[in-house]
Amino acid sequence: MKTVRLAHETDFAGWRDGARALVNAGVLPGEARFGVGCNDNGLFDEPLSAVGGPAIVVPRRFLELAQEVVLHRTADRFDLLYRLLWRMRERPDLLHVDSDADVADALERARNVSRASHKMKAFVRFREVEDDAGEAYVSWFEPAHRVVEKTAPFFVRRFTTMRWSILTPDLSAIWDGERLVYAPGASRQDAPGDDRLEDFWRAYYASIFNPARLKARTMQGEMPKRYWRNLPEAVLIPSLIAQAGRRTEDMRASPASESRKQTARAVARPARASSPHEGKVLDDLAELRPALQGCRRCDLWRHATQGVAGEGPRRADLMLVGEQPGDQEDLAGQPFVGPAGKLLDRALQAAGVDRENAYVTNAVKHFKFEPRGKRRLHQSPDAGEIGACRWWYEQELALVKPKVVVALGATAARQVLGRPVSLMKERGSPIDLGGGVTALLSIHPSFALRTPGEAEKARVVALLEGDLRMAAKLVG
């Protein structure tokens, strides 16, 4: 028997030098073992050098399929991905054989390797606590297969701006806001418990529960239970699945309250109101708030908390155009509150520009998220949607009249020029909109805030500072 040893459970790089100087040499699949560790061996194996003679070639799938089997948990992962590569030297088209045993099986780990991806993208949770740098976040995760070096990335994306570390059993993600690094795994014990926010979120989660929709199978398959218990709000689950049938009649048999009837008709005549098709125009930015209430153009106002309107004085020379509320402008009910709008601040102030004197309005009415834990992660708007918010744009600018409009982003650009944008080429340039309108496009805030590297970030804050000091120029 010969013996591959490998650094680690996951080492691909090692599998990969090995399995070449097994095949090399004539090893078949059955005389051939890996290791992890130096201590791995059987009482007969005879170690072999994972280095030396030439490359194999295989299919780039094969590669990418053997990259997703190795961080599957079972022990015999590896010799399963060696008879592969046995075999493929005969038949090299074997993997579109999907009734193949061996294809089947390395395709079904494959599978449950990236369902556990997903797993983890959608149930950690982060708990805030505080060290001498400040705010942090950290949560603690059990994947079920070896997928934390596959999945960090995914959330130094959506978290640029936090500083925060998952740990799990088998290795540690750690992010500081410039690099990710990864040690080893921890123990449950590490990660916190509750934090501030844990009552607020379980608030939220058995509000949004709709029990006439529960299909609990379902759910389950979607949230196995061999997660309920790093998640805060699985305490609620079943106390809300066992009361669901008792809810259902309630509501059914419960009257429409007389508030709610109330609401009914102040959404209902403000929607009338401005409808597109009837021709009419607002005929002041005080009637847009109430209207836009009732806006039902595309499908975001179901799930958003309200519409955000403009704000800004009655006649502004200036308009700032940005994508769409985010969280805390959805929240708020009011344009450029959260961090990217305190970045934008700061901009015009170092611009030599008066907030008070513009007029701040986003392209998109409405909050686009998708929820992810706690959080309600920011999605952009698709053309449909951008289109559908064009008619209260040309309100506010017909009510606004300004002389520059400045569109912070590719979607407020899309507003603004009616067209798909290539941001970074046209931006800095003044556009003739016609009518004595000048458009000028430039960087969104919330794009520095997500750029890594403090010296990348203060250069893109410098673009956006002097687009905004031609638009004073222009606005003269």
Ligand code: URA
Second form
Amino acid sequence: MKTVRLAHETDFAGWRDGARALVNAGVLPGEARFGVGCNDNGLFDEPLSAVGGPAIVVPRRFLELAQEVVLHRTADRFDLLYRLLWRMRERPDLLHVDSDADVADALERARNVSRASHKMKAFVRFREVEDDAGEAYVSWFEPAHRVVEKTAPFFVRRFTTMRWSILTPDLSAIWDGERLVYAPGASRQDAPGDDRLEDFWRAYYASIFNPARLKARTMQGEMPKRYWRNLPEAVLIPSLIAQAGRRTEDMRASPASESRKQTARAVARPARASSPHEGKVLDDLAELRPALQGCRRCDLWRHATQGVAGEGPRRADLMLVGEQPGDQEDLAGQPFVGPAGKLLDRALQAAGVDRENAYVTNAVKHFKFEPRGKRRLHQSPDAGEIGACRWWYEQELALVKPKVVVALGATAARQVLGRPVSLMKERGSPIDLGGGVTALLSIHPSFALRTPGEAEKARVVALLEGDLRMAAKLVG
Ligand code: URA
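Instead of the form predicted alone shown above, give the structure for the form predicted together with the ligand, please.
Below, the chain from earlier opens the complete complex, with every other chain and molecule after it.
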């Protein structure tokens, strides 16, 4: 067995020189072997030292194919190429014989490599870091094949003015703004974790996602799960898929000017963007949901699946106001359909109130959360977000014209009264809002859910039920 030693895993020049020497020495494919970076003679019998001999003429197409196949991760790729080279001397048109097993194999490997390069272009996500020279960008990526050198020039063209590094287990590509150099492979720990760019990627992805075009299978094929853990926006994928149907409807209902392009531009602009709906007073509750999807009054729209409008009759004597949509409400596009909603339903029933007759909404219309692994943890809206959402609450109030508004929890109380509230001091007593509207402050159902101990929980639920009973009485 004759062996050619190659300097590294993608040593095409080493393979080409070694293959030429083997062919000139008349070494059959079954008697040749290519090994990477090993100078331990014990491993190889008869290492091939004399490289050279006359050049072998091969079609350009073969050279191009060989340069791709060398990047494939399979160990026998060099042997396959040598076999092809050997056989092409007899059959110069071999590469045109698609039915040939070696040809088909090589073409398939080249396709895999090309796909891996495409995925790298699509799924590298840079994170911002600060070094002595200022701001720089680093990303961690695990390509399916050894495509770093093949693909790095793409990033040079695309991000010429940035200083960046792409770290991979094989090799690291480093661009300092002038030169592209390669360094040894790295590990995931060498790359920085999250930063504010994650928000950008998430918002950008959510804005370019077109629910009308959703083909979940294709999407997952395009964005294979192996890459998800490096993609900040992957946390959005399940909710975007779940919401595709509803968002498609909203897209159709929205005016054409509210296009995806506009949204994408809004994302690219860090400053608050305005929306075509922003000062428009609604004539009808049916306009609320589509209008909410254009809301840019605060930043919560960026990460939420959708704005969740209130639900209920066009005119209702009783209005229930919660805090903000939770995880399930954000996906479903309806208020109080998750665990807190179930508890609220039971309390309403116990109080003799038919939910169907009440208008149920939230003080803040977008879900505020913090991604934690695959979960989205609820975060309370701040005063600015509550104030920004007042516009929508007031429109609901003007259209629904309730007699009684029950604020569930401190956020709702702040929205309804328009000032900070000490809930436990003010709950349970009717408050005149003027214009024939009475407010009643009560406990948020989630507070009851979180209360430890069955007895204590039952006491809290009883308070909520009592308040709802009083609200029913006030409605008359
Ligand atoms: N909590 C709320 O305040 N509102 C909902 O819609 C769901 C949970």
